[in-house]
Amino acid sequence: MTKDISLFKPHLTKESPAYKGGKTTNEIDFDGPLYKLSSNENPLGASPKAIEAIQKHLQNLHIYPDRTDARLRVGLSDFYQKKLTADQFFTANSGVGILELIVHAFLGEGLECIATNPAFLPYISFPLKVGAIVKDVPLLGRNYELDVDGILNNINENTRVIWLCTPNNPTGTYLPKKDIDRLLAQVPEHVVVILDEVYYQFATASDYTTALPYVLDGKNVIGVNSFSKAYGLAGLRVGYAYSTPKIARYISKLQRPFYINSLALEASLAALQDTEFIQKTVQTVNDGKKYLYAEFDKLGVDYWKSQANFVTIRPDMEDVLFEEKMLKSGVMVRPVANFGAPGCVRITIGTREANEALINAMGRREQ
């Protein structure tokens, strides 16, 4: 009898959640002003220098660009005032480029992840591409405190990656140093947990924290940041993490060369000396949250407060209804029960003009 003997991976021919960004304006039809507010991009476009920079190299195109990223790893060393070495960076196409290397360096068939739901979507939809388990250990609460018992409690010897977004994506709310404090005190060395920062620019509360304190003393933690966000590079899509020496230099085994485009490296470069637009983009944004919360507090509309670029509200309505209703108005958002949010709905915090828009719009949404 002939072995019936399969051309597919059994786990990739499973139905699984696949992550899908936001609509584009391009996909929108609607006539009049649209404000995109479902995205979480920079309001005020990208950093002037990182445009600047872009112009200065549009005439080599035809020129391959850099073979690795080390002049990159190396301005992010002298970004993080030399705390961190180049190797301790890598790089890749965009944020989520980051989190798909550390799945391919660290996850596989049998070996299995936690998550903590309500979560961004790649931090599962992309393990179980590579046939690893994803255990789900959900935020607490209304405020999303982080199950550290639940947490250690599903750790085995299987286990190889914890994903923490902090601030969160989608709530835009965050992890107390202390509670990660506690989750580090007591991970095995076999494991790594993962710290997506890439919000952290407008984290305002005492007690956050970034993985870089871990990171200087040695422990298996990964930072995950973008220049999608706070610099305004997100069609640029370039990533970048910094952990230990050791781990920084495996998983750069899995870059290709020419990894970054030329465009993309000299905007991510110039965009690091940009402190001024960091300071405009991160004040536009802190205005803006004032503004919202004080309308929606007008409006009796439920809400978090946010330590990101957005809000996540519960509107009075289905999500998706809810969505159809400010699209007609012009105004751009996101559901995210997809991201284990189910009801509530992402905004972007955007110009004052954008703001007054969504506002505008839910004020006079019909009941």
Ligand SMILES: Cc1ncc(COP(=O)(O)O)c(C=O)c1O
Second form
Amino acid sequence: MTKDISLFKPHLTKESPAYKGGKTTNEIDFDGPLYKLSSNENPLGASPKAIEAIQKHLQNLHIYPDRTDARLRVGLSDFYQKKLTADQFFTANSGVGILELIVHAFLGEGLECIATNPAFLPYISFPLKVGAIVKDVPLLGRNYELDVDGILNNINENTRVIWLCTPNNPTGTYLPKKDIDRLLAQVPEHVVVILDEVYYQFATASDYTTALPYVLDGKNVIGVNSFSKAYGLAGLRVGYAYSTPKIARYISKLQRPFYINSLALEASLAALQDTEFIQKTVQTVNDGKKYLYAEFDKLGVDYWKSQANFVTIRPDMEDVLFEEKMLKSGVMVRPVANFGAPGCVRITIGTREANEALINAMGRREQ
Ligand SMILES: Cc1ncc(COP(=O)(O)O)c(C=O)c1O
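Output the structure of the form predicted together with the ligand; the preceding block shows the form predicted on its own.
Now the complete complex, all chains and molecules, led by this one.
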């Protein structure tokens, strides 16, 4: 009798929620100006300093880039005013690349992580790809508060990772510092807490916190960041994270040589210096939020006040019908049922023109 041996890993043959990302404009058939408010990109474009750096380095495309991300880690240490050393950072080809590194470093078959829905889908789909178990401890109530006791009750000896996102995609809400303090005071040493803070530049709440104070305190915490949002470099794919030297060095062991391309490296180093662009971006987003909140109030739309560069609403029709209605006016928005928020739609804050196109489309009666 032959033994039933399979080439395929069982967990990869199961259906799992694949993270597809939002549609690109190429996938939309629309005659007229198209406003992409579906992927939380920067309405002002890319950091001019980053574009300049790319133009300068274009003639060197035939040369291999740096073998490692060492220069970017030094640049990041400077950006954090040397409160963190270069060996406290690790970088990747995008923010989701950082999440994938974390999964490969800490999760695998039989190991567990905790997600807090509604949440960014990769916290669930990536661990499933390596056969890990995902436990969901949903955020609570209208303000999407952290269920600290629920999370603590779900930790066992197989738990390795807790995923937190603040400001949170897809709700735009944030986790007050006191809740994160309480959780971190009780999380055991064999667990690492991820604070995904890719929208941190847009947070204004006085009790908002990044991972920085916890990392400085030596806790098992990783702050996850991206150059895709405030820096406007979504097309380049660069992400970074910081943690204790022990954790950052451990995760860096997974890096391939030459994984960061030369244009991405030069552009992200230049973008870190572009304070003026970040200020302009934040101002545009804040102005846009003010305008949209006022218009939503006039239209009687249910929405959540946001700490990010997007706002989430609950339209008075099915989410996908709302998406279709907006598309008829060339406005792309994003239903977020697959992020654990059924009936809700996430809308990126755009330019004044894009925001007005959205409001006009929302007010338009169906023929
Ligand atoms: C919460 C969150 N984390 C991480 C990312 C990853 O960003 P990127 O892969 O573009 O760097 C995103 C992108 O939408 C996000 O919303």
